[in-house]
Structure formats: C-alpha cells, structure tokens
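First, one chain by itself in structure tokens, the form predicted on its own.
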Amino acid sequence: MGDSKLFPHPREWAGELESSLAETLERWAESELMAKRLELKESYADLLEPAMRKLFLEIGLQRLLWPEEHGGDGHNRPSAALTAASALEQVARGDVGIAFALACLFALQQSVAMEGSVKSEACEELSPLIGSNDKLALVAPVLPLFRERPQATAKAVRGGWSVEAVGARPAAFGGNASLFAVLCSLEGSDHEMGILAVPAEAKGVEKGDPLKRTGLAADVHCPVSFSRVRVPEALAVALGPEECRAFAAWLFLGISACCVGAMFSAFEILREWGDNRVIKGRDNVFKENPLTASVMAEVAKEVSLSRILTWNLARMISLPEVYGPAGSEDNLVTALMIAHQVAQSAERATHQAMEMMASAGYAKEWNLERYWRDVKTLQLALGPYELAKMDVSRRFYRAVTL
C-alpha cells in the first residue's frame, strides 16, 4: 500500500468518509493500476478506460458530490472539498489524468449541486449521464487560454442559448468527453458571462484532430467547435462572474490535489530505490549517504508542504460562512496562488527524484518520468504562471491597470 499517510495533514478535518474513501481508492490505484501497469503500460483501452470506468461507476465516484434526491450519493455540502481533495490525491496516486478527469467533474457538479443552492432543473438534465451505470462523465473545461477572455461566445435565443466557437481548446479531454463546460461570453443577458454545460453529442459540436499530449494519457485531446449548438437554459450551470471563478476555485483546487498524488508516487519510486540501492566502492545504502538523503529529504519536504496547503485550500473553501463563497475573489486568488505553488513543488521534487536515479529516472519502467510528464501538463491547464502573477497583484496590491 501506499506511504500517504507519512505526510502530514490536519486530520481531524478528515471524517470517517475521507478516511474510508482514502483507503478504498488506495487499493483501486494498487489492483488496477500499478499492479497491472508493466504489462499494459498506458494502454487507454486495455488499463485507463477499464480502470476509470471502476472508479467513476463501480466504486460510484462519479455520484459521490451529486444529490440524493437526482440518484448521487448526497455528498454535496461545502464540507464535499475536502472530501474532493481526500480523493483526489489517492486517485492521482495511480493514475494523474484520471483523478484530473475526475477533479473536471468535481467543479462541474459543486456548480449545479451545492446544498442549499441546487439547481433542480440542471440536475435533472444531467442526471441521465451522472446517474448513469454505464456511461462515463466526462467534462472538458473550455476556459479562457489567457486572462478573461473566453474562448466561446452564446446568445440568448428562446428556452436556452445558441453556443458557437471555432477551433476551440479544452483544458483537457476534448476528443473523450461526454460534456463541455463552456465558458461564454453572454449575449443579451444581464450576466456577461456563464459556463454552459454542452452534450458531446449534440448538433453542431465537432470535434477535431486527436492532439499529440506528453502527459495524461486518459485524455483525448482535441480542438472543438461549437457552430449554433442550442443549449436548454437549464444547463447555463454558472452565471455571472462569482459563479464562474467558483468553478475555478474547485478546478484549481483539483489540480493541487492531483499534484500531491504524484508527488506521492514519485516519493514511494525514490523511496524503494534509497532502500535498495548500494553506493558503488562504499558499501553503503543509497539513502544513508549524507549527499543523497539531503537531496531525499528535499523530495520529502516538497510533498509535505504541499499536501498541507492543498487541505488548507480544501478548508477555506469547505466554510463559506468563515472564508467567504467560493466564487470571492479572495478565494479564487488564494486557489491559484497554491495550485501553482503545489505544480511547482511536484515538479521540483519529481525532477529531483529523477535526478537521483539517473538514467532509471526517465526509464519508462519506473514510471516516474510519466508523473514528471503529467504534473508537467496540469502546469499547462493552469495557464501562464506570470499571468496568474499579474491576478496575485491585481488582489493584494489594488493594481487596476494591469
């Protein structure tokens, strides 16, 4: 089983869920994952499909933020981004592009489900697909590539909205999703923006050309258009500006954890190498020589701090009565600061393992260069470090120029 439980982490914001559910995916990621991953290596129909569809449907984490009375399992309060980052974590363990698949999914849901804020008529809409036992939901965010700036503009027309784009970039999963979450510029609407959640099959979506991706092999990366696709008004799942950065705070959030997960892999890779390894002409264990256990101890911090940011990020955003919405402002700077802080940290210390390993570093038996690949994607959904800089000033130093 995996060493998670090494890093520290405020635990009494952990209930019985967290830790039942941590240790559940714990053994998911293990029986079919790892265990399997030398023969399969990163077949999507052979090991990542067979493996997301156990977690998503079997083991029900597709349901699990969905509301009880739309056929989910009734985890839908605040409290549910703890939960989300529990899961999340573990879930990255085995495979990144799953639990990014699922942290998608996640923001999709906190939009439309959040108790005391339900918005009936959006989840009986997407109730067919969440409550499905045999169709997997999977959204791709469409979201600005830089700033505010969306990618895709809607109408206002009778009953909904008329979507359109051209050549379009989903942050992840634009060739195998089952769902786009859309943000758009609004025409005609007292909101001047909303993400809408657009069918995969509905008239007018095209999908285009399968894009060569270094990490995530679970996602089918493609450019989409939308060409006058109608959209019922019930799937306009966030309107207006609070409700659009709320589904980026959990995003955000989301990509942190999924970060911790692959540090923690690239922790137990070094770790079983420092265990077994001996330094030529010294006799000694490669994780008892000074020089290498500084460099270990390095990994050991990055995974740590990390871990205890991206719960503390959980925390805020699980007590809208103490922290503010999670669409504030606030919130959402604080989101991006410590998921960039978190992506930076996972690529240090991946790196920093490979380095020590040398040429079995990069070796695609040990696996570790794929989580340096993916954290190296998730950096890319992120957008532009020095743009989310100028959003850092722009809060704590009332720049309005920028």
The other form holds:
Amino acid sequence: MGDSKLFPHPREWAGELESSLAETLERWAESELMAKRLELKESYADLLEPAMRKLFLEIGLQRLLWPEEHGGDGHNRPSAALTAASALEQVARGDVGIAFALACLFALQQSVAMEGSVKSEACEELSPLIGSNDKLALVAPVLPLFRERPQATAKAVRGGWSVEAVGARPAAFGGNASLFAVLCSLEGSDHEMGILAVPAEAKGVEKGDPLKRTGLAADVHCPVSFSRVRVPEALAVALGPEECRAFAAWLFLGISACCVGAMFSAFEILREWGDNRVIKGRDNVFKENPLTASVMAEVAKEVSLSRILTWNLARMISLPEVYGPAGSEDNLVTALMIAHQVAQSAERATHQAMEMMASAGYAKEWNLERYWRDVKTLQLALGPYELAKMDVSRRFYRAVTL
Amino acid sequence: MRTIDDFTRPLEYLSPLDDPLGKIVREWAEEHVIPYRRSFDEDWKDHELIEPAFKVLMGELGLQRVLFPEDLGGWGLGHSNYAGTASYRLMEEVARADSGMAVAFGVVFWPLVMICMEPHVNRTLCEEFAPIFCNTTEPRFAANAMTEPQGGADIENFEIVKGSTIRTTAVLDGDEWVINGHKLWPTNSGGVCNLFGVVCTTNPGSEDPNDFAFIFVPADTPGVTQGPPYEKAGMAADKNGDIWFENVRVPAHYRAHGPGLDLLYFKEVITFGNMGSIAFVGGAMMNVYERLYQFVSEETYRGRPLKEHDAVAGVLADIARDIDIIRIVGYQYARMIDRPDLYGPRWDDEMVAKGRAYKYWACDRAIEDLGKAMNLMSTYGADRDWDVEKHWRDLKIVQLWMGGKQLCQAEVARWFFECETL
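Same protein, different state: after the form predicted on its own, show the form predicted in complex with its partner chain.
Entire complex below, previous chain first.
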C-alpha cells in the first residue's frame, strides 16, 4: 500500500466516508493501474479507459456527488469538497489524467446538484449520462484562455441557447468528452456569462484532430468548434459570475488534490530509490547521505505542505456558512492561489525526485517521469501564473486597472 | 526583428570554422530536422525519420570525421587550437533543432577525445579507427560505456571512489585484453554503436589510478551484446541501452594510453561532456526563444500582444537574460578548453569542476525558464506543435545525465572549498 498516511492532513475533517473511500481507491490504483503499467505503459485503450470505466461506473464515482433522487449516491452537500479532495488524491496517485477527469465532473456536479440549490431540470437532463451504468461521464471544461474573454458565445433562442465557438481549446478531454462545460458570454440574458453543458453528440459540435501533448494521457486533447449548437435552457448549469466562479473554485481544488496524489507517487518511487541506491561506493545509500537526504527532505516537505493546503481549501469550500459561497470572489482567489502554489510544489517535487534518480528519473520504466509530465500539463490548465497574480493583486491591493 | 543571432558571443575568439559550420548545420536543421521533429518521439525505437537526418549530417556532410587528422580523412580538429569553440557552435546549432540528435552526434567524438586530441594523440588507434568514420557516407556512432547497474554514474565520482566500484574487468591474456561486464545507458548504444570506449578495471576493488583502464571495443567484436533501446521522457534520437561484454577479446594496444594516463585523460572526456551539455542547453533555449517570441506576439491579452503585458514581459526578460548568459558562459568555457596554455590542462580537476558548475547552472536556469515559458503559454505550452514542451523534456535529461546535479555540486564544492571528505 502507499505512503499517503505519512503526510499530515487535518484528520478531524475526514469522516468514515473519506477514509473508506480512500482505501478503496488506493486498491483500485494499485490493481487497475500500477500493476499493469510496465506492460501497458500509457495506452488509453488498454489501460486508462478500462481503469476509468472501473472507477467511474463499477466503483461508481461518477454518481458520488449526484443526488439520490436522480440516481446518485447523495453526497451532494458542500462537505463533499473534502470527500472529493480525499478521493482525487488517491486516484491521482494511480493516474493524474483520470483524476483530472473526475475533478472536472465534480466541478460540473456541484453546479447543479448541491443540496439546497439543486437544479432539478438540469439533473434530469444529465441523469441519463451521470447515472448511467455504461456511459462514462467525461466533462471537458471550455474556459477562458489567458484569463480573458470566454472562448464561446451563446445567444438566447426559444427554449434554450445557441452556442458558437471556433477552434476552442478545452482545458482537457476535448476528444473523449461526453459533455462540454462551456463558459459562454451570454447574449439576450440578464447574466453576462454562464456555463452551458453541451452534450458531445449534439448537432453542430465538431471535434478537431487530436493533439500530441506532454502528459495526461487519459485526456484525448483536441480543439472543438460549436456551430449553432442548440442547448436546452435547463443545461445552463451556472449563470452569472458567482456560479461560474464556484465551478472554477471546485476545479482548482480538484487540480490541487490531483497534484498531491501525483506527489504521493513520486515520493514512493523516490523512497524506494533512496532505500537502495548507492552513492560514493559500497554501503552508502542515498537516504543516508546528507546531500541527497536534504533533497529528499525537500520533496517530503512539498508533499506535506501541499496536502495541508489542499485540505484547507476543501474545508473552506465545504463550509459556506463560515467562509461564504464557493463562488465568492475571495474564495476564488484563495482557490487560485492554493492551486498555483500546490502545482508549483508538485513541479518542484517531481523535478527534485528526478534529480535524485538521474537516468532512472527520465526512463519510462521507473514511472516517475510520467508524473512530472502530468503535473506540468495539469498546471497549465490553470492558465498563466503571471496573469493569475493580477487577480491576487486586485483582491489584496485593491488594484483597479490590472 | 530580433533573431537568435542577437544573443551575445565573444566574437574575438570564435573558431575560423564558425561561420561555415554554423551555416551548414543551420541549413541542415531547417531542411532535415525541424520539419519532422514533432514525430521523433514515436520514432524512438526504429529511427525511420531520424536516421536519414543523421546520414546527411554525419555521413554526407562528413561531420563525423572532424576530430581525426587530415591525412586519415578527418578535418584535423583534434590538432587545432579551436576544437572547443568549433564543436560548441556545432552542438549549439544541432541542439537548436533537436538536442537528442546533438548528443548522439556529439558523443561520437567522446571516446575519440581520448586518442585524437593533442597533446595525447594515439596515432596507432587513430589509424585503426579512422576508416570506420572517414571512409563512408553512412552515419557511424561511437559510445562511452561508463555507467554500471549498481552505482550508476557514481563511477564518475573519482575523487571519492577512485575507480573502486567499477565492476567491468579487463584482464591481459597474452597480447589481448579480455573484458567482462555489464554497462547501462551509454548514448549511442541501444543497437546503433560501431565503436565503444569501455571504462574497466584491471584490479576489481582497487583505488589505484593505474588500475583504471579505457579500452576500445568495436561493437562487432564477438561477445559484445547490445540490448534494445530504453524508452525515455524525451531525446528520441539518442538511443540508450544495456551492453554486455562476455569474454570479449581485443588487442592489447586498444587500451587508450595505459596505467595512470587512462584516468588522467578520461577527465578530459568529462570536460568535453560538460561543454557539450552547455551547448545543448544553449542551442535548445535559442529555439525556445524563437517559438516563444512568435507565441507572445500572436496571442493577445486585453487586446494587446501578450508580450506587451508588463508582468509577462518581466518573465520574458528573465528568459532572454538567461539564454544570453548561458551562451556567453558556454563559449567562455569552450575557449578555456582551447587555451590550456592560459587555463590549464583540459583534464585538470579545476577544468572539470568549473565545467560541472557551468553545466548544472545552465541546466537549472533552463529548466526553470522552460517551466515559466510553458506556463505563459497556458494550455498550448503542453502542445507538441509549439516545440517548447519538447525542449523541456529534452533538457531535463541533460540536467540529469553524467551523474546529475549532486555529483556536480560535490565536485564544485570539493575544488573551490578544498573539501576533503566529500
């Protein structure tokens, strides 16, 4: 079993559900991914899709946050943020891309299914997919690039929306999505923006050629165009800035938890190396050498602090009565800061682990390099850090022209 | 418009071959590599796309011959006083297109440094091996077989382990060496090598420098087995694999220089490895500049090109600063290699330590800058189509090879602070 218990998290926030789910997912990661990847490498068809089907459909994680009355498991309270973080850590330990798919789904589900504000019509529209026993609910968020304009526009038409975008770039899963969560500027609406859930098979959705990318092999990445795609009114899953920000805050929480899970694996690979690898001749292993031990300590520090930060973010989102709604401007900036911090930590930790392992660090056989590629690719879904810092300065320094 | 040629070089001490070599290689890169390199990752095993480009560069243009004396069909670089600066330019230009190709090409010369460079030319071995490289228009590869399974590149940590951890043995039997052992990871192994330089011990466990042996082994010698290439995070053009030597017999004169001198001159190999690594970093980063320049000029934020945003420009400035300084430092080190009369022998501990320092500094800067460049590009930063992520993966490998950062740190601290137990 893994070493995640070594890393502190606020245990008083983790209930029976979080603990038992984490154990189940730890076993899933080991049997469905880790035990097979030396042979199957990063094959989508042979390794990743079967593992996703097991996770989403058989174990049933795609129904976890879905209301019971719509065929889900009914964990659709704000406290599910902690459940989500706990689950995503363990899933990402096995595969970061699959965990990110789950994070995108959770972000969509919280938009429509949170207890007290359940959007029943949306749930009804989406239940055939999310409550399905055989269809994967893969959600591709289409968010503004460079933290600027939405990539898509939607015009109010009778009974719904007409969505337009040319060559939009989803954050992930453009090629294998069953649903796009498209942030649009809205015309003919009281709301300036909203997120529309666009079924991938809807008329007018055109997926481009798959793109070769650095990491996240579970993400079949491609640009997508929407040409007068009709979307029912009920599938406006988030309307207005606050609901859109809540989607983003959950997505940022998901990215943080995915990074923590990736770091768990990097740590485990490094620990094994440090136990056995000789430096300066015989009988002197890496973990006992002060120079290498100090680098290994940095890796452990990054994992520990990232986990604590991520759980604190989940806690804030889980207590709107204390911290305000997930989609408040303050919470979004906090989520953005933590996600960037944790993603940078994951980048550093995997870099340093590779440093220790020299050639084995970049050999695919040792599996470390895939986490390094994955966390970097995942970090890019947050957008440029330099532009994110403008949001931070706006909040903390009340900058008005940035 | 600014170009990569605007990055600074010390113009007063460039090699006389600099302009023609640079022009030839840049044209080769534009025609034979850059249009195809986005498919190189999938070609890691078969080299169906990569091999033709090697054939042009090394065989047809003849650059695999440069180190050998002119009368043996070479270009005489080993006898010149500009082997460092000329080869730096070569490596920089190849790495701009593909640093995996640059290392595979550069490592052809790595074992040959032992026998082709003044003042320790081994004329007999030059005559013996020149035909492999000079009498053909096909690409021919050489490799340094150093790294071993247990301690990895720790065998390079000479000052501490003094060769005592080398397990590949060489036993003199009459007028032949009999070699047994197992090596990992040499560039140009994985089935492509024609000539190995093998690091051996003549007395296992010994710390006596006289027992360190560097012996040439043609790859087709009975008893040599090359395993298939490893799959790596990047650098598909550089094949690495296992090599087994089982009762391999080569003539006694295939030992490069003999007791004591083999280890002494082998340190020069490390010096050239450090210089080459800096050139790979500098060349690749110049291409990152080209690609990033295009990206931040085309993509907009609030109606203006991304590069016109003050905070973004700050990051772009850092990246340009580092590329400029890496290039200056790289050429400076190459110059130090060219002028042993001023800077000391290339195999001296001082040259090795300073090379390690420059190498790991350049790698650290490049990896950090590449991470920032990818970040500025948002989701496009991970796209193969923009090439930046390729350089990120490739240069990470440069950072980690030859013992990685910690071995560099140990050698630098040992020399500058005269540490005695590191």
